[in-house]
Structures are given as structure tokens and as C-alpha cells.
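First, one chain by itself in C-alpha cells, the form predicted alone.
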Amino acid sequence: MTRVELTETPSMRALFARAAVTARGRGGDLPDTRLTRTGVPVDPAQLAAYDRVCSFPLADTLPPTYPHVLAFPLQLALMSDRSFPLALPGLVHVRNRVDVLRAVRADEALDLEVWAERFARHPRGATVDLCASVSAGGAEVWRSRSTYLARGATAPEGAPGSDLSVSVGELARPVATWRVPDDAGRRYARVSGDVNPIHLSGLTAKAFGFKRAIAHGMWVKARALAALTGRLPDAMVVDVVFRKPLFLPSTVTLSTAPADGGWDLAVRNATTGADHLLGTVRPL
């Protein structure tokens, strides 16, 4: 395993264009590289403007998704490298697991890892998982898994399935209707720094085979998870699938439902009825 430490957040946007013109002749296992940053502050003025995006309320804790926010730009580092094998334009994020070990202050220094673990294979392609871990003090307070889905891409002979199998109860009755408007993928992009094409424009989606614009996936978890603000435990596991994309502009619906001492909850098509999200949140 090599371990990087870089000294200062890169650049997304150059990230996203260095992986478009390295997109093609990708290939191989993952890269055994792990990249950290340390002492990282959370700068008030961006914490705010995400806090506002996402429907949060403004306090002194991060919500629980916001350190992805952090360490979202040394995972695009790292799938942006020519050794990751598979090309990051088109990748689509198809589930995402937060543990927060414990409420995070937005006063503390943060050290960052992330790393890429189990390719694996999927009907309509293949998966990777991109890891992170968040400490404070010299213990970890946060730690997270982003499934990334790569249509028409193969997994290396002999790798498992993917698992994208969240089980959620009853949730018939919607508790919230949301009009997402055709601006809400811009609006993420600028507080969270990632501009993937596929989310900005439906000029530029349908150039990843995306009939429009479609919204973030952390960011209809984060407006889901805003909305059960005060009723979360300060540690706890949230982990969601992200079915139908969510086409901008759209209307939605949340659903919730109390379950072993946390949530069950999905985001639905308020015309159709398709599955956005579903996802859990219990209590470590």
C-alpha cells in the first residue's frame, strides 16, 4: 500500500478535465494508493452555503453528510489518475453508506484518507466502492462508501457481485412533496465542488447517454436527511441506494417511517411512483 499525503485540496475542475482526456485505454486491478490530507478546517462560509442547499439548519455540528464534501476532492484524485481503470466521465453513483462514530464540530481539524477497494461485477457493467475515513484527535468520528457504477465496463475475471441491496419496510404514505427545480445540480455543484458533467446541463448529460441534467445523489440524501433533523441519533448509520435517476426539473415525494430505533425513508417520483432512494438510518 502507498500512502500519499497531499498539502492542499486539488482542484475539481482541473481533475474532471484531466479525466476526460485520459478517459480512454483505462484498465487493470485498482490502485493500492491511499490519500490523505491532515489538519484540514471546515471553512465556516461553505459549510453555510451547503447547510442552505440542502435544507439544513445552520449549527455547530456537520450534518451527517457534509465531511463527504471534504473528502469527495481526493477520491476524484484518485479516480481521476491514469492508473484507476475505469474512466471517470459517465461513472454514476449508485449507493453511499455514512457512519458518524460521533457528532462532528465545525471547529475541529480534520484528517482525511481515502482509498478504492472491491471491483466487482454488475448486470450493466461494474462497481467500485471509493472509501473515506475522517478522524479528530487521533480518532476517527466519520467513515464512508460510495458504490460508483460504470456502464459497459468489466470487472477483473473471478471478482464478486456487486451488492446494492438496502431492505426498507412499508412506506406507503409520503410525508413531503419537493419540487426540485432544473438549477438544483448547478446549485450542489457550487457548494460541494462537484461539477460532473452529468448533473450541470441537459447539453452536457445527454453527452453520458442522460436524457436531462440529473441531481447529485449525496444531495437528495442530504435533503432527505435534513428533513428528519432533531430526530437523529448523534451516532448512526446511513445507508442509501440511488435507484431512478432524479431527471431536473422533477417532483418528489419523501417517505418515512420510524424502524429499529431509527428511519426508513425514500424519495419517490411524485407522478410515477419510481424509486429515487431508499434508504436506512439506524443508530451504532
Contents of the next structure:
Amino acid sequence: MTRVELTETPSMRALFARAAVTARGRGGDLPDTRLTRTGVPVDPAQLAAYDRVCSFPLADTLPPTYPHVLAFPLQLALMSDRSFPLALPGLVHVRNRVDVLRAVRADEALDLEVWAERFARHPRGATVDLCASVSAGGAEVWRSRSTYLARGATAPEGAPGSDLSVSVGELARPVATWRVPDDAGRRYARVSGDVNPIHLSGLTAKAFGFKRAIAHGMWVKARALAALTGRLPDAMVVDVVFRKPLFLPSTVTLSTAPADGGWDLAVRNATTGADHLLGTVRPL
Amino acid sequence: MAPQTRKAAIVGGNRIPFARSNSAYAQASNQDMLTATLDGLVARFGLQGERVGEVVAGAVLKHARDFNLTREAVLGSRLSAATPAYDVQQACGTGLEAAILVANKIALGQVESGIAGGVDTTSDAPLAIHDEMRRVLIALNGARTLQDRLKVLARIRPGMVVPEAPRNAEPRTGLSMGEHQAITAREWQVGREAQDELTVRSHRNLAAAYDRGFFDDLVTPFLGLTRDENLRPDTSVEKLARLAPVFGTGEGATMTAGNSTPLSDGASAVLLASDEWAAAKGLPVLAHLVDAQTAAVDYVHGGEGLLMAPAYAVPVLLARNGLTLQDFDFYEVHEAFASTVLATLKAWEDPGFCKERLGLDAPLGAIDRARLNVNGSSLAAGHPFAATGGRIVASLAKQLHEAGPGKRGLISICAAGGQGVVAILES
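Having looked at the form predicted alone, could you now put up the form predicted in complex with its partner chain?
Once more the chain from above appears, this time first in line as the rest of the complex follows.
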């Protein structure tokens, strides 16, 4: 395993561009490189903007999804590098698990480490997990596992099957309705730096095979957790699967139900009832 | 049925440090600050998941979307979602009025516990669209045909796109609060030096209170602030003397940015309860809210100063409770401006004012200045309008508790619109 320390946040526009032009001809196994950054401060202005876009209150502790925004550029650097076997354009975020080991204060300097693992078979291609571990003062405080599906890709010989099952209770009753505007992707892109073209406009999304722009999965997850502000355990696992793409604009519903000291969640299309996100929150 | 009444207990309080406008809390909304303040109170008194009787709070500068500000803050806090809440607004009297409302419901046995609070931001302030533009947009909404819509749109003029910022001015006089107070300061001949001295005392007292840990269980740090941002422990009369007047004109102008409160952001909350509720939870009783009074003056046509209403409210409160102005161990007179405090004290000492305006045979007399604003007040802490009442109630209750049982404190707060809210606390 090689550990590479970055001294600054890579430019995500450049990474997306590099990933696009080097998409062809990739293959092989996952790189065993780990990318790290140390002593990363949280920028209060960026945090405030993120809070506004995701409907979190401005507070002294980070929203449970916020460290993802810090780690994602490193994951993108890993995925856009030629050593990564899958082409970034077309990768779809299908599952995300976040472990909040304790509430993280906004004034803590954070150490980040990201890597890829679990190259797995999927009926429609292959999946890969992009992992992140965030530490403060030498102790891990947060970690995440983002599973991406590469349609049509082939996992290596002997790879295990991919696990995309999160089971939730019935969740029959919507508790909230959100009108998700057509600029939701652009707004989240501005605060997260995730400028993947499939989220930005109908035209750029079409280029990658989507009929319209789609919402960021991590925005949907964040927005659902924001709706539970004040009602979440300090330490918890939030595990969600992203099902049907949330096309912009859309009207969706949030359903919640208490379960095992936490919550079961569903975000669904208000008209068709199709699942966009299913997930669980459980105390650690 | 004549209800049995009881005195509401003040259990404790919590506030966030007050910030100067467009500074540490520039990105925070009223709801963010009120929620953080409630959560701090919840943490301090173990109220997680608790349904308190009622949460009452308000803001002076409020967005239209915040019509249910307090309830929304409760829903985002760690209190039980089954906790009722409502908003009040009485300008700078909001926080104290909220405490009085909660205390009265406790006194009547309608609730056993409640939280009173207030919040204000001058940074994340609402902007209104130009009033003519607002009318055009409402008409546009009602227009049925394209032709009608175009006709309505044709009414738009370039000047209408400029939004209207909220002004710290009285709608009926067009004067800012500072300009009003400058008139009062001149009428009462409140000198510049006396104002600056009061200001220095406010800063020194607040700094000393922080230094001795007085605020350790009253303030929770927020967004990097641990103390009130406006606090200048090393200020002096000499330094303040260098500032140019900002309110009033000419020779007689005495009011500066130093001896006036700055625009500020912040929130506060106070936990009130019946003695039984506090005892059952194993929580302390710092003091009781004994009685309260409001008053208003005609500052438009009646020749009275905008901020002089507390001078009228206090004698009514004293008479009802059989007390004199000297029967208090501590006085909390809100420092909207140093000259407000000094003009009010002068008025109570003035035989003419007390006879003609207050209808008293003898003046209320002087107070022992050593008992005035002993832990600092708004000149040093800042004054996020609706948050000031909660700051004062919690601090005074703690001060009375420290001084021992049977101690008495008077709170006097002036408010826009020529109003005043005053109250008595007792340990």
C-alpha cells in the first residue's frame, strides 16, 4: 500500500476534465493507493453555505454528512487517476454509509484518508467502494463508504457480489413534501465542489445518458438528515441506498419512522411513489 | 373562581455570546441562534426530549418566513417536539415580556415549566422589496391574461428594484432611536463625561464577571465566540472622550458610538418553573419573578422622551408591592444608551418630574450606584434587541442567588414605540 499526502485540495473541475479525457482504455484491479491530507480546517463560510443548501441549522457541530465534502476531492483524485480501473463518467452513486463516531466540532482540524476497495460484481456491471476516514487529534471521528456502480464494467475474476441491501420498515406515511427546484444540482455543486455534469443541467446530463439533470445523492441524504435535526443520536451509522435517480425538478416526499433507537427513512417521488433513497439511522 | 397564584421560579438561563453586526454571526439566522441557545439550555438542565409547558420567544427584526420562529426553533432543538411555543414582539422589551408571560402562566398553574427567550440579528436582517414593486407583483399575481400581465409589468420603474432595509427609526417621527435619545439627553442635561463613565463601568463590570467565572453557567460559546464581542475591558474615559458624537447636533451633542449600544446579534433563553417542578427535577431555584409592569408614553405629541416609559412603570410597580426605590439590592437598568440610564435616574430624583409626570408627592429618590448593573449591561455586552431581556433575567437571578436568600432586584427595560417593561426578582 502506498500513502500519498496531498497538501491542498485538488481542483475538482480539473479532475473531472482529466477523468473524462482519460476514460477510455481503463481496466485492471483497484489501486492500493491511499490519499491523505492532514490538519484540514473547516471553512466557516463554506460550512454556512452548505448548511443553507441542505437545510441544516448553522451550529458548532458539523452536519453528519459534511466531512464527505472534505473527503470527496481526494476520492475524485483517486478515481480520475489513470491507475483507477473504472471510467469516472457514468459512475453512479448507489449506496452511502456514514459512521459518525462522535459529534465533530467545526473548529477541529481534521485528518483525511481515502482509498478504494471492494471491487464487486453487480448484475449490471461492477461496483466499487470509495472509503474515507476522518480523524481529529489522532482518533477516528467519522468514516464513510460510498458505493459506485459502473454499468457494463467487469469486476476481476473471483470478485464477490455487490451488497446493496438496506432494509427499512414499511414507511407508509410521508412526513414532508419537498419541491426540489431545477437548480438543486447547481446549488449543491457550488457548496460541495461536486461538479459532475450529470447534476448541472439537462444538456450536460443528456451527454451522459440521463434524460434530465439529477440531484446529488449526498444532497438527498443530507436534506433527509437535516429534517431530523435535534432528533439524531450523537454517534450513529447512517446507511442509505440510492434507487431511482431524482430528476430535476421534482416533488418528492420524506417518510420517517422510529426504529431501534434511530430512524428508517425513505425519499420517494411524490407522484409515482418510486424510491429515490431508502435508509436507516442507528445509534452507535 | 379566584385562582390561587404562586411565584414562578427562575431556574437558570443560557445565552450565546453577543456578536457585533456582520461579524462572527454574519451567516447565522435568528432560527440558528435561537435553536443553538435552546439546545444549550437543554444540555445544561438535562431537558433532552422533555416537554416543557411552553416556549415563548421573539425577534424584533424578523423575516416573513419566520412567522412561527420559536416553534420552528423548538422543532429543530432537542426538546420534545410536543412542546408548544409562540412568538411575542415588544421591541427591546420582548425578552422580559416573554419571561413575564411564562411566569404568569406558571403563577396561575396553567403550566409547570416554560422557557422564555429572544433573539435578534442585524446581520441576517430582512430586506423588503420596494413597496410599489410589492403592489405590482401582487397585481401581477392576480392578472389573468397576458395583456393584463404586460399592463401590470409596465408599471415597474427602475427605482422600484432597490430593496428597503429595515431602519432603526420610529415610523411616526422618522427619527432614529439615537436621535430621539439625544433630545432626551439634552432635556435632562446628561453630560458627556457621565455617559462615558457609565460606559466604562459597564465594560469593567462585564469583564470582571467573565473573569470570575460568573457567566460559566450562563453562556455557551457559539461559532468561535466565547465572550461578547463588543466587550472592551481596557476602555477608559480618556479613550471614549476621543470619539465624535453620532447622535444630536452642535455643542450639546454627547452621544457617541462608545456610549450607545452597537448593532449586535445574539440570543438568550431563561428556564422558569414552579418550585415543585424544579424540586422534582433536582434543579435549583435562583430567584422568583415577583411582579412586573409595563408603561407607555406619548413620545410623538405628548412631549415625553421615547425611552422614558420605564420611569413611569417603576413607581406603579413599587406602589403595588409596597416598596420604595431604595428597597433593592441590585438594579438592572438596560443600557440602550448611557444617557437613557442617566436620564431615567435623574427623572426619579427630580421633584418636578415625579410630581407633574408621575403624580407622586415626593421624588423616588436616588439609588446606590454601586448596585447598578453590577455584572455589566448592554453597552458592554451588546444589545441584540429581543435577547437582552433574557440576558438580564438570568444574570440578575444568579446574582441574587449568590447574594443569599431574601435579596431583591429591579429590572428596567426601555423599548421602541415609547414603551417600558419592568419587573422585580427576589431570591
